[in-house]
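For reference, the chain that follows is the form predicted alone, supplied as structure tokens.
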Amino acid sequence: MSDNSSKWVLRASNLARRYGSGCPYCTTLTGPDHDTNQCQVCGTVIACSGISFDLGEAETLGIVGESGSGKSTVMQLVNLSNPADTGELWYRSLGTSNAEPINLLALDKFARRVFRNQQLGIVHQRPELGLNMNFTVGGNVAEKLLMAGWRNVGQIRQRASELMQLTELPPSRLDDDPHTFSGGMLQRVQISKALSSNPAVLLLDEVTTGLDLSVQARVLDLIKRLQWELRIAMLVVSHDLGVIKQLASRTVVLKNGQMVEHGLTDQILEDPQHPYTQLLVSSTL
């Protein structure tokens, strides 16, 4: 699916996740054609099904859809915080010559946790999901670094201070309580924490939802600058095509747990093919 498939970092193949026992009718009674992801026979919810994509080196890929489309479930699967029922999720380190791809879903629980702490960073819609609000700002960054294997306190504080400068936060507030920060500043703290271990992939889950428009604009500008400076691969989930347009070069459109369209973001916005995508695009005009 990627235009730069020879340099993919992350490759999802037929990811699926359901909630319920399932029955023979689930696949035929759910999906965009039926406008539901819940089986009317057994009640099983097909959160996502048949999700496949490549995330290229230094690329930002957008996943867009309304509430219940499955985009948050896909993010949880990629973050290894929710198990997939079927499918594969391959990671390839581009910094090592002849590195063999690893199927992350085949790793044991310990190896998944190590990988998530070292190679993945995630920024949640709600800061309290990504931050320990009982820790200081520096303590939150330290928590991530300790899980990634850092042990020197001085180096951890230095790294936290560097990250605050990178995300345009005053390093003088390193030991402040997160409750004293505004919503936009808390998102910057989350970004600092997510970037602390130099992850291969940064996951952004509805990072501007709930913020004032002016604050949204500043957060988006920061993300674009970081992507340009750090050349990090990003996966961006949003219900807002405006956000996707600003950040993502390619986009996957989800509805009722399935992919209905994918391609270059500009092409999707200018000439959407699926009726649902057309509705999304028209609603943003």
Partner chain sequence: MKQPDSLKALITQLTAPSEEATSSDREQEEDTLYNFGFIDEDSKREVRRKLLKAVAIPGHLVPFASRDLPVAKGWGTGGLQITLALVKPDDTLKVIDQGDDDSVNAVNLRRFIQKTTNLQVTTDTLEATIVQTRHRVPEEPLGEDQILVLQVPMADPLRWVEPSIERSTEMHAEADYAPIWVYMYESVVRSGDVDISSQYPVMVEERYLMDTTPAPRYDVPALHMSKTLYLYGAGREKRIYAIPPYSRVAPLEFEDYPFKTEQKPGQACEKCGSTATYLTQHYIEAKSVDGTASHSATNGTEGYWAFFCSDTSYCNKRKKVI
Given for the second form:
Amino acid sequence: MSDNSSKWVLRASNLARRYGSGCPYCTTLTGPDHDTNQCQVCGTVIACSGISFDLGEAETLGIVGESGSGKSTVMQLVNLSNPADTGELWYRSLGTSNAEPINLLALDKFARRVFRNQQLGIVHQRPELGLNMNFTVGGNVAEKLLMAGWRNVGQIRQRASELMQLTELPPSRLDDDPHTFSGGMLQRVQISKALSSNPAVLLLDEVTTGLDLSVQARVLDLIKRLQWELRIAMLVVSHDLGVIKQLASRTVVLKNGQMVEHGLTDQILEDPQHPYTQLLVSSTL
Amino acid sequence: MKQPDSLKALITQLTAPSEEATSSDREQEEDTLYNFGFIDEDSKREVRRKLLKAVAIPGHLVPFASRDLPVAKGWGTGGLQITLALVKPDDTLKVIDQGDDDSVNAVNLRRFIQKTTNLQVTTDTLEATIVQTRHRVPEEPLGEDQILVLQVPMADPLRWVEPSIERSTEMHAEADYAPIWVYMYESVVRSGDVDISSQYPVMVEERYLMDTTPAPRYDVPALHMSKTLYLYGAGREKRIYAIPPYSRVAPLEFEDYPFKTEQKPGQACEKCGSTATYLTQHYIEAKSVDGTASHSATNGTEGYWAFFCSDTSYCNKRKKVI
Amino acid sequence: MQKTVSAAPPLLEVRGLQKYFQLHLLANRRAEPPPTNTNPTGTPLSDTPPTATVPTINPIKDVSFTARSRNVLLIRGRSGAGKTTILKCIYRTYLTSGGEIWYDSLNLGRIDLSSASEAAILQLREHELGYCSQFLKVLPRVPALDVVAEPLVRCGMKATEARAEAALWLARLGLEESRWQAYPITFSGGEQQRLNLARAFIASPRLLLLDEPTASLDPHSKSIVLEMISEAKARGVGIIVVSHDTQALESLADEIFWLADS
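For comparison with the form predicted alone, produce the structure of the form predicted in complex with its partner chain.
Once more the chain from above appears, this time first in line as the rest of the complex follows.
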């Protein structure tokens, strides 16, 4: 059976994260039906709960929702930078045949950090979260390589130049200060850095938010090109259905920390089922 | 594995009953109005405990309760507390500052220790059982029965790249040293080579990143597989760390930019002629006819820069032999 | 029904297909189900709307038909009868509300498109299903040539080869070479339609869904499209066409399915 559904790279199952002590009423009093993710009894904020999805090989999955819907929390959980309270996050290497899936949340800190460095690449909305603005552009791109044990400056610079070319940045600016770069260029630097370790999954957190429309378009075009050329699995978080439409083949809709709908992106756009999704679709410009 | 003598010495000292139990010491204590070694026994015990921990985890920063001393913090109080916690009445002490036995800081610390312990002091490296030093490792090779105590101004090498102590502790715990490597890369990019002149970061036993104190790069190779126990104390930052004897210590370096010491071929000490020691530059003023020093600006004759051994005791020894 | 037709294996079986749309938002107001909680006097709370069921549109009720390989099925019906809805349900752009859509897949075996996993549908779309919508919906800032070549690249073909193949189709459909690098948004309706058709045909799917393929085309282009359809049919492709242009397509159709008004 060559069902594509078995070819996942990353599988989230019932991920949840809460901030607060929690009480027996939390689950019944929060969520989209109550239009809040704060429990009225104990005050606990359920950032997200019951998050389950598969990310296939070379596939792009969109996560859409309004501010406070838990999008970024989900991204942090997947990026292993924020520990999930419950649930599992499975990863399966597609390079080697019959590789056993591993539960990333069960890894110790060392293994988790190595995994994050080698197999995950993240691009943040704000470049200063993903880059060290005191280092040169080349130094930022080199960070993951150095962490992976590269110890040859010449080779590191060679690789950084190639990555800059890949992301349409002039390699001549390798040794420049990030402060001298525009917002769109900084996103490209972040993408270069994220891709430097040839990760299995690229995480994009609101990458085009806050950029000019024309710059947004060029960054999106770059990401689309990378989808084709690198055939890398991507997880795209955005509040903008337009971005999701252009990048993702499947989409998950979040509201108040819970998944209200998931499906093929064209189906979400043309036949939204949940009232919130209908509102979201009708709100696109 | 054979236990080096210095470690044994430390352990016996820590397990042995306190020296103050003897009546003669009690007399001395009354004489001087100070406890033996100035600080009280509980504080010494704290330092010793933390020293044991530091020796057990080579290169790891161990927080300790740093006491106030009649010396300003930042003037060697970390090293001083280690020395005071370690000394026994039969120890021989040497104190140096930048290799010099006679600089103000070295003399003051030596006097202070002598006054509160009545120890025998020396300037000969080979005679000393404990050497307290700032910035330098003595030129003469130290043995297994000696302990080198270093005064540390900045304990955490990650301070350069991570201002938050909380975060840098986490980074040490996870051996997350990528930022310091980026710092090294940056320094190659900006100046053509690694431009860290002192406080060169090293990896101890391939696990912990360690600051070598503002010792020159020249002294870094001496740490690797050394016979001597190295103890580092930062009084202001309240940290102790150690390199036990025969530990692997490797400076951070790139394949294409290997670690280099400052030493240049052809340079020799003007006093003893040594070419294999760490040299410092000194400005020698021109002497006028009557033999008194005069400023070059006033009479037109110029002085010059001369190289001398930084380790004065070693230099004097060589001079005597010649 | 002709003998040859019934001999061909069923490629797609639609059984009792139903589709309705729940409109939760109507005239900028959110429709809510009737409130269950009442105040002590037994009368409903005053701030809930008096009419409170979710309005529903139900274009398709109980539709069944079979499509076969090497066969053209023409779906006819009045405007708004739900012809396009059927195609979108098969392609999973719409979720099915009831019934089954059994498809005989080469790779996945017999599979119900209305309940198959999203990953399976994506795989089928890549390799077996072709869909030509009534209106071209493409991503902005992609040159016409790349729009057509995309399905081939998705199947794993190299970009240069895919573009060469796409050029052949565009040339055949009579699109000037000077426009191939232009963005489709600048194209006329007819040109967009031809692009759309090329995109559907290029990856040689096993089942082609065509929504008004000949609308807004001049007679010459129309004849080329009809030629393309009959060629595909000869190759063994099963084709489902929705069209008002019965005159042109009836001659090609092996079967006609009349969609009654709901």
